[in-house]
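The data below hold one chain only, encoded as structure tokens and taken in the form predicted alone.
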Amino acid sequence: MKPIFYITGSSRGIGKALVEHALKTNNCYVYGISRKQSVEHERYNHISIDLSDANMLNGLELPFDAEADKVILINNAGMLGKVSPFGKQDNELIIKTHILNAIAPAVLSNWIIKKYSETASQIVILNVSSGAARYPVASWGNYCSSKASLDMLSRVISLENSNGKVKTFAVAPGVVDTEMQSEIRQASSSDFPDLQRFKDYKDNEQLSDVREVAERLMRIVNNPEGYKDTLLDVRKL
């Protein structure tokens, strides 16, 4: 079996953990997709696209490969937003979260189908969701509506496809010692309420690393015949 990756948000993070950890399986290949690029790997190629352009994503064209026989789709690329009630936000940064959280990944889901569909034996999709996606939190209007897109999203291609080819997941990865966390910490505490329990987090080493959150998605991955729900949370896993 010839497996290729594409993964999002591939230089830092919970991405570029994936990227690594993908890498270890001596015949993958992988496509990180990104702005820039940290990871050099002879069986690692880069595309540098802002997922956060609408104009970039609407004539999004990316490497085919015929003799793939499986191919894993794994949108991780994502944006917290300005972390303030509405009323404060600034419209240019509510467009460009939502392009980034909800729309990449279904232009990226689409294009997938539609190139591998007749030629891979089978298609994994792994949206990286969130908590947030599930439960509001003040201040979070942005990242958690354009979650529940996801959510949405992956439940849409999850029906429409029962035959089980193409199988899909949203999976929330917990709080994780991620940029993002740091982000949240120097959020105005006048703006976000929760700031206190998000500094307590760190404070009590309560975040989980990105390495091992990336080993327990990559298990959904490579066995995902094994996870019945779309919807999943690495903490219940």
Ligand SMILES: NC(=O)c1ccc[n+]([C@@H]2O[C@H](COP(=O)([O-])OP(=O)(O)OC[C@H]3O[C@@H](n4cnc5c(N)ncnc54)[C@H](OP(=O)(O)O)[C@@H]3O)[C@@H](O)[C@H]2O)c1
Given for the second form:
Amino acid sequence: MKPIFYITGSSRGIGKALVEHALKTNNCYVYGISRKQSVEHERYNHISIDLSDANMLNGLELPFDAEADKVILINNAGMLGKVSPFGKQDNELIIKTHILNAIAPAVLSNWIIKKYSETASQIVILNVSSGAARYPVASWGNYCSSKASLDMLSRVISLENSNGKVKTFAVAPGVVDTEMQSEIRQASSSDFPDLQRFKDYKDNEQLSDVREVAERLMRIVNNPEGYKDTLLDVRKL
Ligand SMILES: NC(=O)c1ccc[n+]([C@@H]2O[C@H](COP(=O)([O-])OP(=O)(O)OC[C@H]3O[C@@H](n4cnc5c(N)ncnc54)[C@H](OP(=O)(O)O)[C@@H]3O)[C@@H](O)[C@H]2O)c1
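Which structure goes with the form predicted together with this ligand, now that we have seen the form predicted alone?
Every component of the complex follows; first up is the chain already shown.
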């Protein structure tokens, strides 16, 4: 058994914790994909890509290993975009948020299924979604809608692969103590009506630890047959 992981957003937060957890799997190899590198390991290779750059994605080629038995793609890289209502958004950030959160996972999913469907015995795609994909949050329009797109992408890939060789999930990780949360707390109260709720999560120590969240996500990766739904929430597992 030679598992190969491709994990985006590997330089910090949930993605880095996922890389560190994955590297505990015997014999596995991990490719981390983000703009910066922060992991060093003999079974880790870093690929520096700006996944919000459409031109970069258009010509994307990743390392391929014909001997990989199980391949896992974790589309974790994500951004909040500008926390503002529509009318005060910035076009460049609208575009980047949708490319990073929704288009990059579609391109990478297409790549991994195309490359490995003849050689690997199993392909697992785990998309790190958000509760905000499933209900509207004022001033998070691009985040909510791009994560909703990621949920639907996951449902379509599941539908296309009902034979079980390709298992796909979109998982909301809960509210996790990362840089993304500190970015949320820095929003202006006039633009973000829910600001106090997020400050309270931090003050009341209600944020989840990245290592616990990574451990729960890896349970899905290690036992994909154990989960029949495509859309999951780690708080309900
Ligand atoms: N934290 C939460 O409470 C929470 C809640 C729900 C969902 N999520 C989701 O969980 C995932 C991880 O979030 P996090 O909280 O760990 O965020 P984070 O701490 O901000 O880390 C984001 C990661 O994505 C990478 N990234 C950002 N922009 C990128 C780009 N243009 N190209 C390539 N990589 C890029 C960053 O690496 P570089 O800067 O090195 O590129 C970093 O490794 C995201 O999809 C987020 O939407 C988080």
